[in-house]
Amino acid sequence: MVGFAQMILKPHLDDYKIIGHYLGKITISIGVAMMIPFIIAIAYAEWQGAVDFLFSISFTLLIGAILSIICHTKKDLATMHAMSVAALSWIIAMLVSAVPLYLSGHYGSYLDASFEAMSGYATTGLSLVVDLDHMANSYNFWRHLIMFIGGQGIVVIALTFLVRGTAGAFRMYVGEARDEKIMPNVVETARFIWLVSMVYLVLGSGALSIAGIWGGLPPLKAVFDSVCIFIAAWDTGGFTPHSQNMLFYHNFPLEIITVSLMFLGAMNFALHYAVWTGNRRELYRNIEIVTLFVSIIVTLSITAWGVIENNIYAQSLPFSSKTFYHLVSGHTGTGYSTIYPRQFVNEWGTLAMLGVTLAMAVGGSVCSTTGAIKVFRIGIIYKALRQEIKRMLIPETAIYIQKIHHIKDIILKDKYVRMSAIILISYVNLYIFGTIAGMLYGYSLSEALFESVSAAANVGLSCGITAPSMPSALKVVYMFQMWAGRLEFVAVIVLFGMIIASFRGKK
C-alpha cells in the first residue's frame, strides 16, 4: 500500500475540496432524513426524543452546510474522489447518526451508539442497545430508517435528490459496491432502486400488519412493528423493535412473510427490473439465482445434519422451520432469529454453526441489499474452473468459449474471473482477521468465526459474543469489518491509498 501510494501524485487542495463538497451534500441528506423520526417523536408525544432529534438535525445540517460552503466547487469527481467520498460518507453518516442514539440513553457509550449506527447502515443487525423493549418509538424507528438508507445506499440518496447525473456520480455509485447501471442514467437507476423499495414497503408492511394483528398485536403496534420489520427484512438487516428479535412474536405467518422478503431483498435490483418489465424467465436462467439455489441446498444439508446429530427438535415442524429460517436468514444476510444467541453454541453445535457460517460467508446477489462474497462471484469462479477443465480435455487447436447468463448472455472473460477471485480472497482475509481477534479475547474458533463472518458479511446473527460488555477493541474490529465488507474493499483501499499519498505521494 505504501509503495503504491508513493507512485501516485500527492493530492492538492482542489482534491480535498471536491471530496468535502460532496460529503457535505451527503451529510445534509442525512440531516433531512432525521426529520422523519423527529415527526414521529412529536406524533407519539415523545418530547425528549423531539428535542434530541431537533438538536441532531441542526448539528448534522450545520456540518453539511459548512462542508458544502467551504469546499464549494463545480468540478466533477475523478475516480479517486468518488471512491473516497463513497468510503468517507459511511464514516460521517455513522458519526452523526449515532448522536440521537447516544442521547436516547440506551447505549453505554458513544462508541456503542456508533457501532449501532454502522451496523444499521451496513445492514448488519448486530446490536449493542440496552433495554430495547423500552426504547421510545422515535429512536427505535431511527435505527430501522438507518438500515433502510444503508440498504439502498447512502450515495443512492445523494444521487436521487442532491447530485446531478455525471460520470463522477456513477463512480460514487460504483464505490458503494454497485456497478450495474440498470437504467440509462445513474440517477434514474438510483430512483428506480427507491421505487422498488417503496412499492415493496407498502405491500410488505401491509402483509406483515395483517399477520401481526392476526397474532394478537394492537393495530397501531402492528403497523409500527411491521414497517420496522419490513425495512430490516427487505434490506437484509436484522434489526427488530424488540430484544428477542423475531422470537418475540411467536407468529408463524410473520416468519413466512419475512422469509419471502429476505429472498426479495437478496435479489439483484437488475433482476427486479427484468421481472418488473416482463422478463420472468430470468428467474430460472440467471446465474445468481441458480447458484443461490445450489448454495442453499448445500449449506442447508450441512446445517440440518448438525441439528439432527444433536437431536434438538423432536417434531418435524420446529425442526424444519427453525433450521430453514436461520439458514435463509444467514444466507440472505438478514440476521433475523427465532432462537436465543447462545442456543447456536449450546444446542445447535459446531457442524450446524458451520453450515450457517458458510451460508453467511457466501451471501446473496450483487447490486442488492446484501453483503458477503455473493453468489454471482461463486458462480463465475465455478464456471471458470469448469472452463479450465474442459480446455485440458479438448484438443489444443480447439477454441472453447464459456458463457454465463446474467440478464443477458456474457462471455466469461479473465477480468471477471480475476475480480471475483480478488473479492473472494479479500472477504476470506477479512473473516480470518475478525476470527483471530475474537480468539485473542478467549472465544472458541467456531464462535469467533461465526461472529466474525456475521459482521464482515453484514448478516447480524450472533452466537452471543456481541454485547455491550464485550471489549471495546473487538467492537472497533467488527465496525471495521462491517464497513469494509459493505463497501467491498475497493473504495476502502482507494481511501487508504489517498491518505498515505497525502504524506508520501509524489509532488
The other form holds:
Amino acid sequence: MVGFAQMILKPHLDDYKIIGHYLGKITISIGVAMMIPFIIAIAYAEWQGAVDFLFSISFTLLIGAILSIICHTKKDLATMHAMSVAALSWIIAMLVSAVPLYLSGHYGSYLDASFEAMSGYATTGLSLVVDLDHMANSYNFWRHLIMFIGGQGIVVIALTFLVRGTAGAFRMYVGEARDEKIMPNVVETARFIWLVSMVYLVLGSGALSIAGIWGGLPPLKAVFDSVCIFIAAWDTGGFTPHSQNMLFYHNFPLEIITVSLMFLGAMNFALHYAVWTGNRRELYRNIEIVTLFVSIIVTLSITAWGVIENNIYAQSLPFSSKTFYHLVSGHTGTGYSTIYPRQFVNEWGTLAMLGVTLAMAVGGSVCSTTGAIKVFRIGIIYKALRQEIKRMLIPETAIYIQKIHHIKDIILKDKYVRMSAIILISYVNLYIFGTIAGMLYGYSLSEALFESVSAAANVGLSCGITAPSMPSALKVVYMFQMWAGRLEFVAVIVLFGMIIASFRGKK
Amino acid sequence: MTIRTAYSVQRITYSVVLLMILFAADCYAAVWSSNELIEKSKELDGRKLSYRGELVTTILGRGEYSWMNLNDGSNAIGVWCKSSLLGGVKFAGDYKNRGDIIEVTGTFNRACSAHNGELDIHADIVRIVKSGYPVDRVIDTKSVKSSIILFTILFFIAIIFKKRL
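Mind giving me the form predicted in complex with its partner chain, seeing as the form predicted alone was just shown?
The next block holds the full complex; its first chain is the one shown before.
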C-alpha cells in the first residue's frame, strides 16, 4: 500500500523559487506600507519612532528584495505554490511587522511583538502590549494599520498594487480564505474591496470623530482615534489606541457607531456589492443575513439569561447595551469591549460566557473580514439537515431539491455541504486544541474555552488569560490558532503537505 | 452605679469611639488598586474609597462634569467628577509626557446606573499627589547608524538588480 507522502511529488527548485519570488513581492508591499507610520512619526515629531521605522522599512524591503532577486522567475503560480505563498506570507509579514513593535520598547520580548503582529494581521485583537497609554502615535497607528492590511487581506494588497491579475493570483486570493469572485477579474475584485473600505473609512471615521469631539476629545486626537477605531471595527479586529479598549471613551454614541461598523465589517463583500448596485432585497433574503439574525437571537438569549442570573445590571439600558454590545462584538469577531476582561469571569458567569463563546465560534460572513466557522456554513449545514429530514418524510419516489439564496438561488449540492462540514469540524478541533492547551496551564474549562475560541475565531475578547505574563507556549498556541483560523485551514494544510513532500515526496 | 464604675464605662466608651474613628479613617484613607477594584467589585460596590493613578491621554470634559482615566500601572479606571475639581491638573500621560498622579476619593460603582453600567468611581475629592512632567526622549544613535547602513545597502541592491525586482 502506498502512503500519502509517497504519492505526492517532491517539489523542484523551481517550485521554491516561485514561492520565494511572490513572498518577496508581498514582503516589499509590507515595507512600503511601513512608510505610513514613518510619515506619522515625522508629523508628530516622534524622532525615535521615525528612526525605528526607517530601520524597519529598510530591513523589510531588503528581505523582500533579496527574496525576489534570488528567486526571480516569470512562471505563474500553480495551486500548491499559491496556497503556500498565502500561508507563508502571513508568517513573514508577522516577523517583519513585529520589528518596529519590538523596537518601540512596549513589548516584553520579540515573541510578544510577533504575537501582536499576528493578532493584528488575523484581525483578532488579543494584545500583549505593555503601557499602551504611553505608546507613540506612529507605533500605535502601525498596530492598527497591520489590522487593516490583514482585514483587507495581505494578498489582496499585493494583488492590487504589485501582482498581475493572473490565474495564479486568483489562487493566492483563494488561499487567503476569500473564495468569492465579486467582479469578473480578481484584481478588479480586490480593487472593489478597497473601494468599499475607503468609502466606509471616510463615512465611519467622520461619524466617530464627531462622537469623539462630543465626548471631550481634542479634535486632532479625535480624528486619530477615529481612524484607528474605524480600522479595527470595520476589519472586525478589536485593537484600540488605549489600554481600556472602548471603555476609555465613556461614550455611548461611539458605541452605537462601532456596533454599526462591526455589522458592516461582518457582511460579505458580495453582499455589499449587491446592495451598492441596488439589490436591497438581498439584505433580508440572503442565507448569511438570515442565519446571522437567528444566531444572534439564540446566543443573545443565552448570554442575557446568564447576565440576569448574576443580577449585575439593575436597569434595562445598561443591561441591554452591555449584553448586546459584547454579543455583537463577539459574533462579528471584533473584540471591542466596555468591561474589563476579568469581569466576564467574576460577574458575567459561566452561562453568559458560554453565550458569547458560541457567538464567537459561529462568526460572520464568508468573504468578509471576520473569522470563525461563519454563518454561511452554519446555514448550509442547517439546510442540509432539513433536506435530509424532508427526504425521510416524503415518498421515496419523490425528488426534493433544496435551494439556498446567496446573491442568487443556488441548488444545495453535496459538495457544498461536505466543504462546510469539513471547515466546521476543523474549527471545532482548533477550538478544542486551544482549550486543552489552556486547561493544561491550569485555567478552568470556561476560561480556556473562551480564550481559545476568541483566538481561533479571530475575535479578541479576553477573560484575562492573554497577558504578557502568560506562558510562552500558550502564546505560540494562540498564534497558531489565529493564523490557521484566519486562513481557514486549506492554505495551512497545503503548506504542511509541501513541507512533508520536501522531505518524503516521490522524486 | 458607683462613680468609679461610671468612669470606667465612660473610658471604655471613649476608647471604642476613638477606635471606630481611627478604623473609619483608615478605611477611608486606604488606597485601592485597580486589580482589587476589578476582582472585588461586588464587595466594594457602592463604598466610599480612594484610588490613585496617573492621568492618561486627556481629560474628557462633559460640561459641568468630566471623565478622567487613571492608570495605576495595571489598569486604568474611569473617574467621574466635577470639572471644577480639575483646575490644578497640568499633565496627562502620553508618549511625550508623564501624567499627574492623582488620588481620588469617592463612591465606587461596579456597574454604574448613571453611566451605562460602567465600572467607575464618582469622585468627591481630587488631589494631585505628584505633578507630571515632559519626557525627554533621546534618539538612539546606534539605531540611526544601523538604519543608514541598511538603507544604503538597499539602495545599491535596488539599482544593481532593478530588472529582477
